[in-house]
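The data below hold one chain only, encoded as structure tokens and taken in the form predicted alone.
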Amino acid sequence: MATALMNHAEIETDDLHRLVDPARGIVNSRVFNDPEIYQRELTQIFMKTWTYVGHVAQIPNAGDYVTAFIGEDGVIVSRGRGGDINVLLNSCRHRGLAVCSSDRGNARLFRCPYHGWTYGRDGALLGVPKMQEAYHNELDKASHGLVRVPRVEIYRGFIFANWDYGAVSLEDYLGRDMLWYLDIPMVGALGNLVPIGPVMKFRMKANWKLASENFAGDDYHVLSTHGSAFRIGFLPDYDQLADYTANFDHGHGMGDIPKPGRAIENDRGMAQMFGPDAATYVEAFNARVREHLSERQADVHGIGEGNIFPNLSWIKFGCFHAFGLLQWLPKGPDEVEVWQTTFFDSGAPQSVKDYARSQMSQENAAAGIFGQDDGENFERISEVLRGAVCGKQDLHYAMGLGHEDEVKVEGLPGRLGPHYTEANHRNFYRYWLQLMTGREG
């Protein structure tokens, strides 16, 4: 039965628990499409939990900067004199204005353009036009720098931002279990992970959680949705690829997680089609892990898809696929702007870092394959959950409801759960409600 709409304007923390029940596999709409659940997001959500901002590999020199959003604020990226990393508002003290409109670049100074205030790379506010006449000099410069983001971390190259001062630590946020996986494709690589090629950016008229609880371990989309994919014979049986889902702490989970042995089988495979150097570097990067990582990490070899809550996701099946990041920046209940970065191993042969661009460009690119699929559907959900009825339904998030815990791997971390669930579903919206309401869903 759907939940009613509430008379008043601001939604309470009692009608968020009504609205979502993971306890019982319910997630209302409109938590898909309400103006003020989305507000409260904003702040609940996006100010309180770690963002990824970019990577070290994008602003190697003094002066370097990206831009970035963690939510709907912009902000600025930077690399100081002495090597620091510096992320600021991107908005001026004087009259809010974006100081710095470019993607990327090098600068030693941000000035903004409707009135010629000028910033320092760490944010300090260094000119003023017409100080003496507009200001009589009693203008406190000091006090009038660009906005600081706190918190600002880094894991293995790849930087996160965070509004809450009292936060725990990125490494803690993110978790040993969850991290048990993502040190995989980092610690395996030969040479350093780089991004290939500049941040690709779209935009579609969906919700962005619908984007980011698919990547969380829907697995069970695979066989409709990309279905063609395996009917042209594009890839394998689906249930060759991978066998698990697993969730973690503060909201993250990941999909398609193999049985151990299985990816290493598979890349082997892979490896014949282009010779004795992606042989040898196949067999390189496990041994790499079994050096520094454990016996295990290297059975798994590849980790499949995930969800970094929030908004960050990633895509990565083994030696012959990009890691690539694909982040979900809010533009209002309706629109999310997708930004995605394909990172390599810069120590692979040159043969399997092109297969690889190939890939992600034919799979989960803007134009690709399965990018398409899930694009088409979350824009599709959304333009019906505008619906007066659709609009305020419950959805069912129940699969495997009661059944989480009977799943056991030696050696696997995470809660782990079969290939089709929906566990990490619920064990995502029960964080988001935590956060929404400031209590334990």
Second form
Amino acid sequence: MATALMNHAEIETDDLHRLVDPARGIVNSRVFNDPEIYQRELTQIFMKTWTYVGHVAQIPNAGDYVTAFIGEDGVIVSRGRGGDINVLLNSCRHRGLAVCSSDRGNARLFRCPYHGWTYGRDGALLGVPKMQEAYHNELDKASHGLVRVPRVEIYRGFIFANWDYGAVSLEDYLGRDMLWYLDIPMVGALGNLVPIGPVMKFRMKANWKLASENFAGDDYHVLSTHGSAFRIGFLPDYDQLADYTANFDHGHGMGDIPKPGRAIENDRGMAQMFGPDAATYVEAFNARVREHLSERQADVHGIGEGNIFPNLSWIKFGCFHAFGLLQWLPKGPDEVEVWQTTFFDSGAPQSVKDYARSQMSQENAAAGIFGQDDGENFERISEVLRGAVCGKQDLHYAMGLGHEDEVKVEGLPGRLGPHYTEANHRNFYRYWLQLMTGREG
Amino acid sequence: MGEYLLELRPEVEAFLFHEALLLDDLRFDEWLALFADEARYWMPIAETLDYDQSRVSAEGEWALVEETKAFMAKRLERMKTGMAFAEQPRSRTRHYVSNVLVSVGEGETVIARSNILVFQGRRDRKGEFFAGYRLDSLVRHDSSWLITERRVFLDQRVLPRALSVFL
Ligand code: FES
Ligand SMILES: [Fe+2]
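Could you drop in the structure for the form predicted in complex with its partner chain? We only have the form predicted alone so far.
Entire complex below, previous chain first.
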């Protein structure tokens, strides 16, 4: 099989089906190291799904912008004069270089450094130096604006973009079932859930899917990978924290879902360490969820972590925990650039904010005791995949195969599973395969 | 130039060199003892902006590192579990500390500004560098000093890897 594959100029659909077989719980390590598969992902995965590109609170005023990536393509997310949000390919139409090289700012124009073409906040080509002498006034400016990403939609302040004109709406893509959980911290916030500082950026020499599938519900790794955190008492016993996993259509998955009642009890316990402000905050947060969402969502209260397919992971335990968004930006088959943005409730008491902020740096971030050990393990996987044998072996994704429908909890949406299962991984690769092969199912 | 405490420089420099040596020799417990009990360790995130590159996370915004000595001690305890995989086996580090300037700080403290270049060799990989400057607040302690605050400002927007060593 391996020889046959190497003779092909391009990976065939049937090859992909042999490499990824969710029904049997098999994923071949080639999907983590093969340059052709990676190139195909850039078009079949990243140009067909919704990509998070920023938050409205980062660009409140006309002219405000942030830069981001969809796959490996840089984009500018800019606020127009009328409040509209434009997502523009960050590439000059003349020779292609980036017209904006900063993280964020406020601009009336984007000026290309090479020959000085200038573009408006909506991407329109406004200025061309020496239009008369160089172009005889014949250059059609109207058709040479920055390329616009055609679909831009916002969910509760989080901006997503999609190259696919025909894609389902963002809300349908995320799906009511996953949003049922994600709405809890967004609605429970007494003020707004807003970014609390710059985007943190660091590299990992690992394939992007290793991080995505981990956050999609690899609760099993926590016991070993994060064993040190339990030994030093950073966290209580893992099985006291959370109970279930759940997966959803479009490859999304989440883990560490607490059984109803558990998260609020944990938060009430923590509040005692922080003082009366914090105790009031727990109850106010929970009451908002109860009032604006549902009884059952208030019972769940804290939600764990998850991955929005393909490469946007999040982490959010109880109401004292910051909401962390981690983008696993692909930078080749064996490298990822992590962009982490941390959000918290602007309406929380100061003591709670101080805790949530520093706790995220210490836990799941570049120097966090969880983040660094995860990164090390992902890198160790990618390192061995250079081998002729290691790089073509079938990996085991069969945990819980045949036990998919055994967990049912009244009122909790999604395809629920136990704490330890790889049903979410299989769900991730099932959708991956569907997009990569262009086939249904 | 007048703002610098030139006469203190040799002594402060020797203190910082010794501190770097303890880190590079993996003598972490002795190293941590150089920090005051309430010491703070803070490393903001650098941003790339159009003109001015001095913007880093402000106080109240999240940072690469924001902790006190108590959590630094937890990090050391963690490394001893044998399960801190980002440092298991331990990295080899080399801390280069230079351009030391000492000035008057608040109250009893002096501020030592220094440049750092830290090499991290990890297992068999070629290794990574971290570059930036530090602002250390120091107070007299017997014949030496204690660090009451360490602020590290990195010149890298994108860290080459997760941060598992002290800078
Ligand atoms: S490349 Fe942009 S103006 Fe020429
Ligand atoms: Fe993890």
